[in-house]
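In structure tokens, the next block holds one chain alone, the form predicted on its own.
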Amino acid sequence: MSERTAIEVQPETIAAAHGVASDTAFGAVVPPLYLSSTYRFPDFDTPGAYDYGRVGNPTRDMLGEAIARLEGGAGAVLTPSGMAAVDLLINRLPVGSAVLAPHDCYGGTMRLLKTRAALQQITLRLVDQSDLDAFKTTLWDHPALVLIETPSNPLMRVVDIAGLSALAKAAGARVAVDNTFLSPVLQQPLALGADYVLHSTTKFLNGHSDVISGAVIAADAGEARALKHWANVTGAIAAPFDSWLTLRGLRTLFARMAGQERNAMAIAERLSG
């Protein structure tokens, strides 16, 4: 293995460059924006790598790929929001599926929750995840899914991930976290025994506030192509444009954190004072 090879790409490279120089078309530097909702193909017989802009967008995957991989994953989907995220997860599940959530969780998600639980699609518990003695004792009847947000949104209390995705998966469940909070920068929760991360693009990973949008990602790669595929039954895609916003975004995301880091400690630090 030659030495080049062997370099290892590093996360703030993956963030600042993935996508970078790759037009075959032009050469352009910047990842173009493809809006086309459509694609031709070479011949009747023939399909392309894209045919129909629900399916599949290049702007859009690129942007998967890159978080994707920064969050260890095996592929990424782009929804239209945040909340748009949590339930490509939750419609998914079979009727009646126990969910279990944490008691403090970001009020878009206690409230799509809820919603669906009053409309008997799923059953959901919500616990206080800081104690996994108490949360132990939910898991009785084999949860589907459980949902865990770190640190949460807006209190910022922080739980042990790889604690209860132990504990989950002893039961059956699959782990859902949602690292909008931390980002992969700071945390990737499938190092730590998750199934799936969720973000709400809109906050860090964006970091403009002239996006809104969400990402799942799997750490399975048949997962993967099954949430491709169930977002596109359901139409929970991504617009191109608000994708390649966020691929600009992610650009300097390790800078912002570093800064945003920086910035609170002096901000805690005159608090305490």
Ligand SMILES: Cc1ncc(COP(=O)(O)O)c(C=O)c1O
The other form holds:
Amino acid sequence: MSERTAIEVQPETIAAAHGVASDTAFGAVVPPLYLSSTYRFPDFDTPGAYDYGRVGNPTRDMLGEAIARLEGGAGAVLTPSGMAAVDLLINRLPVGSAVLAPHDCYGGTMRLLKTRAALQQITLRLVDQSDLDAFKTTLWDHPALVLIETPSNPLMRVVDIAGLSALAKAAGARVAVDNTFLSPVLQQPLALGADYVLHSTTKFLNGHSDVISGAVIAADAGEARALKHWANVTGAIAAPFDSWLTLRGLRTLFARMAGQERNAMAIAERLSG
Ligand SMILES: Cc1ncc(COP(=O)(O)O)c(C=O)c1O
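Alternate state requested, the form predicted together with the ligand (shown: the form predicted on its own):
What follows is the whole complex; the chain from before opens it.
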């Protein structure tokens, strides 16, 4: 047996190096971009790892693996926008399910939830999640899903993910956290008890203002597979080129977040003075 002990891979290394130098065809250091919609079977009745791009795509899957590793999840689904990531979770619920969302969530999320509620696909309750005792009283009808967004956009309110998750799960709800604003660099909701993490990868994860895309990460492997299946059923899948750009953007996530924190602090100190 080898005497060598396993080296723990740091998140910075995952972001910078997941999939690097893994190309077996030509030894390309940068993971190739696979645009093909269809894949040749090695044999008449032997499918390969991929057959059709809506079902799976190597470039999209590589980005999903990297983001799932950073969030500490079992798997991730890449969607064509952040809104499609929120909707992937919502439209999987049985008709009439109760959804509990923050009263100050992102405007696009609010519009989506209110529209689905108006169509009677869900029942929606908007609550101030900053008070745990008050939040507990809103769980009386056992919501199917509790959506958390912290910090919220644009008011930057911060709520207690661990406290809310514990209460919601005790009431039988699943918990999804929109982690767009802090990214896994500064907050890992799955470690705090959430079942899912959502991202508008359009923002910090890609970081270059040239992609609209989203992600859902699941803590549970079965749920990750079910979400991937649902994305295939509905066609809510991210484009390969967007995934490739986002993986390239992810390489510098930790360095960018550090710079942005420094800038934000300098502005806050200046304004408070
Ligand atoms: C917190 C949050 N969630 C979701 C979204 C929606 O993401 P997208 O614009 O990629 O659809 C946004 C967009 O600004 C956001 O700020």
